[in-house]
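Below, in structure tokens: the form predicted on its own, a single chain.
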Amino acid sequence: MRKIDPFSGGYGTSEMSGRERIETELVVVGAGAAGLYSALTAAGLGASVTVISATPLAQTASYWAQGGLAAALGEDDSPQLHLADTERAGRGLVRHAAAEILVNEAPQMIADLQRIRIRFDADSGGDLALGLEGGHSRRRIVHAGGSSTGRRLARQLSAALVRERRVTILEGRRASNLWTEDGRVVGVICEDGLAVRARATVIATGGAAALWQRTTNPPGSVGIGIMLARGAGAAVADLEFVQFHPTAVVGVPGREGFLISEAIRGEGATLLGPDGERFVDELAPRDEVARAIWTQIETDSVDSVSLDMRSVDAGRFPSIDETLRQSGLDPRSDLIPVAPAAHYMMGGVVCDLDGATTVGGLYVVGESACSGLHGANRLASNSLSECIVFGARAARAALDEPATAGGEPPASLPLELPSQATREAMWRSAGLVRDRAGLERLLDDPYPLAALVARCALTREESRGSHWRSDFPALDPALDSMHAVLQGSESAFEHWQ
């Protein structure tokens, strides 16, 4: 593994026309779980890999993931039950073929991760401890360190990648645009002009939930990878579907939006309204729980509801326990003020079951991707499993792309980033409840992705999953399995099976 210092000026690369350039077989943009596992898989197959990461390794959005990995491992469970739960949560929009791949390959995925030294939580008998989360009919969530699963997964995958001789890591570099020739993507251009040419390119930059003012995501999650792919001509879809996590902390300075894992509700925590009474099935799918909380907040003119986790062994979730205590809240005695926050995008760059996009040479994995797996509402903890299962599939498929002759790389382009005004507008007009008037105002927003979200949301004249239109409150059965796809300036519904 070569770890490049962006300030050293040396890359061991060729220079053409005074520009630094790297030649590699696979370039991966993003170093979250999906990107790391794609890179590891490709390196394991003997390919040279370059990873571009805007942050140091193990500090991506995956690092903060509190959920676990969903896999049917229990004696009372099966991939078929996992599939049924995924499709039920997805509200008639889950692509059956994608979900079948996930649930069938997830058990082997856990074994593969254990082989690269990822230690999962065990019960008193030494077997994997399986947790329960919203929308799941069985205990099937595998954790590492309780609510520290993302942290441990990112660290171990990063450590495994560092041991690979065939991998070059460019930390502190940002991709500014994709390198295209004859309608194909042949590499990546970084902000500083560095050009990386590759047989195939994998986008794994995460989602865009930080486009919303109130979010559980780090500030960089603003859909940069989605816009890179669209700039190269790739289709995007389902951008109207952003999942709002029901239980993000409210009113705590420095911890606003801190996510409290659904696993805590799986262990018995309850949600209480201003009257101190429960008002929702805490383990219903996330869209249902989030809307129930939003209704309570609107009806009672309050800022939050209360999460009562006093009956839960907080020691099982050390990172949450520590963070709350540092914020002056004791989960053993205090009610925790929570409300929904933008958390996860189900939409993204259109791809097939191997991550291939509508543009040759370009692949996408993780939250940047839209294979139809999550439908209108992601089932809890399917996303980390998706990163591993589909990250491996994309790497294998990408290495079958043909090599291309080298031409001159294009210049880097300035990255567009959203303003605070855009984030406020997204929360106001594309939040848990939307209508035509608000969405039409977003069409003029200067950040392109905000306008694309609005276009998809205007196209879908119904309420389904995480997309709730007050002017179209009913679900339209005619839109089952229909996905709002944007290709260039054209938009249309497509039926995915």
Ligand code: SIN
Given for the second form:
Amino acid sequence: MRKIDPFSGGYGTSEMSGRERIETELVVVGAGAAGLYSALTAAGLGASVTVISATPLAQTASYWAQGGLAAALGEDDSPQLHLADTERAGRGLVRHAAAEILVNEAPQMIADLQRIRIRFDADSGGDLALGLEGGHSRRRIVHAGGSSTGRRLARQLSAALVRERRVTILEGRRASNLWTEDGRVVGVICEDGLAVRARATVIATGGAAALWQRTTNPPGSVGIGIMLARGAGAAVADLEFVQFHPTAVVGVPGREGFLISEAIRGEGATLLGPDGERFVDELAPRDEVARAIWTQIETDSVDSVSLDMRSVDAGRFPSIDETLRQSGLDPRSDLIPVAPAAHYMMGGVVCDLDGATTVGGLYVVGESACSGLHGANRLASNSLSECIVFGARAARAALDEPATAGGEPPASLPLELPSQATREAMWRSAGLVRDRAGLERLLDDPYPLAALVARCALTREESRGSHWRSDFPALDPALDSMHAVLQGSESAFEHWQ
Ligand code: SIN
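Can you swap the form predicted on its own for the form predicted together with this ligand?
All chains and molecules follow, beginning with the one already shown.
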């Protein structure tokens, strides 16, 4: 054995039988906002942390996030109003206790982020500029660099993390399976055989919206972490709920799926149908706006509707302005062709209010998690806030897990990725509108998560939020607060409060 780490306290790397091995207190899989903030919180508490990131920072979904962080900061606002908006958007499925935590802790979260030198956009008086997005009854979205919030946040969090002495960041290493012993998760095995043993493991690999052919997400968002957790025996839930963002660019070569932030509609941009007329309240919750666009597209057999942002100061959203102009569209004079695209997975690995999954030693944060916070339709910009608020809670809880003595790690497993045929089938059969026949076809898809989405969607025989069944077009009040949970081969509705 070759001990190469200078620190004591159960932290170090070694090689046993030619196999590289790391001992750490916390291992975090994924380096988006939730993973980075969990790692930072744990390091701040003095723990040794190892972060495993398959992709470079610029390929995480957080880095791509254009939205901001929702927090009740305005004088006309309160956590109660934020809670009411979250629950209204979530269509009777938001877990009240999770939403209460988010809205109560979000204002303090902004102050915590400012302390680690994240500079948020200010208004002309020097106060935080508060933006508006769909479903919010008050201005409460905090941005950094307009539509570059995710990029700024991810960069600053990474910079803060690399300053931490007890953090090891393994970039370009891919987790292939979880290391379990006696029904507990005790670490992570990487594709190349590296074994990382820890008192707790945090899954923070983002969602699965890139499983759908038309998506705003980076290609890696195919639910790898969700499948790792399920492989270790964790329950998953609410996979029928994927949010379709209303305004993704369509028909512009090289920019297919490029997101035009809802904040732009918050500043007055309108949606125009093929007849040049408005057809929806642009600031209604996302499920409603996306479905109204889909109806226009289907009814008139067109590929897109138009986003008219000519009245908006495009300079306030520099990354969108620049990208559109590079694509030959000037938002000051041109109408932008848009259509819905898969954007955010409300479902994921079942967890409690501290990110603990149903398996000992295993935690989940960010988009991989399903605490019930977002219900059937996430309120815009609640997700980056979730990454920070629940990322910190999970780190604190995870460090209370007992340390376990080291056995021999299992072998790494080959990683499965979805094919283009799977992505097309998901768009066709689990898109904005689904029915039994299409969903049943997906049950045989070779990518396991596709079949799990279909199982949840078949279980929910109603239409609610982002899940619209043409064969069950009404909401069933008996399914309020009921979550479709999959555990092994069993599926059941569970009531969460
Ligand atoms: C957006 O800016 O429209 C996306 C933000 C989000 O998904 O919350």
